[in-house]
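We begin with a single chain expressed as structure tokens, specifically the form predicted on its own.
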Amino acid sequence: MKKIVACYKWVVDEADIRVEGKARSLNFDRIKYKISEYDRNAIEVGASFNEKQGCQFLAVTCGANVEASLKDVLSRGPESIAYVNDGALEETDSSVTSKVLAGIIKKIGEVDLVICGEGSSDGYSQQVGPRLAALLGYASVTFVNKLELTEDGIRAERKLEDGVEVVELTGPAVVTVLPDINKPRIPSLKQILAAKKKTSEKLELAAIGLDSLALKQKTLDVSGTVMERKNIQINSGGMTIEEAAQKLVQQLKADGSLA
């Protein structure tokens, strides 16, 4: 039986963030948390393999307040969750996150496939999956929009800018999946109630071989974006298409968009 792990991140719900005035500072006073949207796709892939092919399916995560996520995640298909909940992980970068996740996965042992989202809905660095593969010594396959299990490994389709690449490999692998690989389920009442009976394992950093967590990157400040629209009507006054096109070119040159 193949053992599959999905990694997820418990993130701030961006809908609850308020932008304050001209300074564009972010107000987090009323925020709630959620499973990163991209990671819901990763969890759904693992749940599908569990239901259709009888694979063992677990989830892993780390952070400063991830225990609030356990019931929601377990209702989406994993049989259990292994996690690290530590205040030292309140601010992390992809380097630290991948080290902690790798430590958890090594503790689980004999994992055949690790599934990650394309990125996280907060930082969106797209680095955790490849870093995790390097730390585990697994093959890495990114931008996957179709994934199949084979007897010895996986078959994946990668959606690239100039086409689709099909790869087959043997042995354990880490894949990052795109949002169009599936449509994540909305847990039913039965699945939510069943989640209460599932198990979770809390691990300490020392138990996975980590004593210090030196950040490679530190965020100094984050400001809200501002969209400004000029509301210029190019074809007003009943002008012809040729006249409107000429006016558009002149406007783009004036804005510096055209040389």
Given for the second form:
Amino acid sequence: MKKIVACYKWVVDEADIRVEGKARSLNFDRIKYKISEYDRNAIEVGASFNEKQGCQFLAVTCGANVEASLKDVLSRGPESIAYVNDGALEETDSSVTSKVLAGIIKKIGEVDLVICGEGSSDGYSQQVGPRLAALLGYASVTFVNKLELTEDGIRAERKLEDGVEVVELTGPAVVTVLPDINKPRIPSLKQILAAKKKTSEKLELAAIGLDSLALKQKTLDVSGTVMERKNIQINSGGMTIEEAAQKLVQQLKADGSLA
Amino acid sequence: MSGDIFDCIIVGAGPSGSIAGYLLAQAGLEVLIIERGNFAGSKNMTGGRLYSHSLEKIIPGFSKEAPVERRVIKETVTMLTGDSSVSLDFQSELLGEEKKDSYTVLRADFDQWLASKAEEAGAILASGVRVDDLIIQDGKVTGVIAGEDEMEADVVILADGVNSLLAQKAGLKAELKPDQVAVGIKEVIELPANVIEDRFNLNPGEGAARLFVGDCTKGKIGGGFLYTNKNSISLGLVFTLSDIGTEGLSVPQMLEEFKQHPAVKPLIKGGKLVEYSGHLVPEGGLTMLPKLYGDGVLVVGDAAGLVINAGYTVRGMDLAIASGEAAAQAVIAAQEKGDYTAPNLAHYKNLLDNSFIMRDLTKYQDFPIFMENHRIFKQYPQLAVDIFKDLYLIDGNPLKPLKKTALSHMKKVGIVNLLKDAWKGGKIL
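For comparison with the form predicted on its own, please write out the form predicted in complex with the partner chain.
In what comes next, the whole complex appears, and the chain from above leads the way.
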């Protein structure tokens, strides 16, 4: 029986972030958290292998404030969850996150398949999956939009810019999935109630061999971007189409939009 | 809970549902509260004020821990015509007296807190789940159906809000009629706390409540409201659903015109719109009261239409809380007897009958009909403005005695009508 782990990130719901003033600073006063969108696809993949093929399926996460997520994630299919909740993880980067997740997964032991979302809803750096593969010594398969389990490995379809690549591999792997792969469930009443009976294991950083977390990257400032409109009206004052088109071309050239 | 059967399932985690859940869990019952929104309060709306008395009785001193906005110490009623207004202002320490006081609230925060109290007491809250139907066996409600899941309980409390489809399915209630419900629309407009305090003459923590009658609903039954929150103002309108569009204005247009009125515009100046919402409000009073209980089922709060309609204002949350309490008491009594049939649950109705809920609903039962008299919303604001105009407009023309000018304005409405309305209004109130 295969052992599968899905990783997820507990992120700020971007709908609640407000961009304020000329400085476009971000206001987090009234935010709520959610399971990162693509990670829901990763969890659904694991849940479906658990329900249809009887695989063992666990969820894994880490962060400074992730305990509020446990009930939610357990209602989406995992049999249990292992996590690190530590104030030191208030600000992390992909490097630190993947070290913590790798530590948890090693602690779980004998994991055959790790599934991550292709990127997180907030940073979308697409790094945690491949970094995790390197740290665990597993194969890394990205951009997956179809996944099957084989006798001793997996078969995955990768959706690339110029085509589709089908890969087969043996041994353990870390797979990052695209949103096309499935439609994440909306937990049903029974699934929500069942989640309350499932177990969760809280691990300390020391227990997974990480005493100090060296954060190499520090975020100095985050602000929103807005595309400024120039509000140029081309065909004002009864201009003919030909004239307007010429004026448009000139304008686009002046802006550097046309070579 | 024996196996998968709960002692009680409550549909809806608004004030009535959460209070019932809180009290039942405290009494040791296995309670499941099912909420359609992603969190309690996410689909709920209020104009803005909670009268504290009924909650204070259940959770004494609640305002110290609950996310309330401001304690109301100032009440203002304003009559509006198109360009003028006449206000009556009441400010008193009496308004802040414990158990008689009221607080401005925002439901997204307040309902979450109340639901968390129920959870702390031991109730199980399942959010993001819609209950589609009831399980009914031999006329007795024995559980709920949500999607493909069925969940059984000894008794089900329907706290699913104004348009309670479940109460209809249980045969307790008919479909809503457009003249039994009002539509409430509201904008939350953000302003710094100190600006609100300066503008409304308040100390930190103190709040103002304002009602507007007249031009804001274009002379139709209803009114405008304004409540000060900590860092925002709740501004909106309530009017009978069947009146929508009769003045050729859409609902957002009416709110927009209200915001532009010279009596309102300076109050919200410089504010930022952060939230826009709309909701139905039951306002039929006793006339729309459903059957409140059946075999294995009770209806509480808005679902039971427990809202007092005073024409220009509606009040429901304190009734919802008290009805949740009464339902919990009835269920606890039924559990002791092990009998959840209608005759036993009738205790709920008795509790309501002997509470302020039925007393006030009965007192106001003719009020909706009285308020349908359009003079109150059209001619009286104009009358007030005309009298004050004569008093204060000085243009060098000879002044006439007040009695004479006032009388001439009253004649426009008709002295008989005026006396009739005063008599009727006085009798009802």
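Residues that one form lacks are left out of the comparison. Numbering follows the first chain given and starts at 1. C-alpha atoms forming the largest set that superposes within 1.5 Å between two forms make up the rigid core. Given the structure is predicted, the values throughout are model-derived calculations rather than measurements.
- Two rigid parts account for the change between the two forms, and C-alpha superpositions put the rotation of the smaller relative to the larger at 21 degrees.
- Overlaying the rigid core between the two forms leaves the Cα of residue 250 displaced by 3.2 angstrom.
- Relative to the superposed core, residue 241 moves its CA by 7.3 Å between the two forms.
- Every Cα shifting by 2 Å or more, across three or more consecutive residues, marks a moved region; comparing between the two forms on the rigid core, the sole such region is 227-251.
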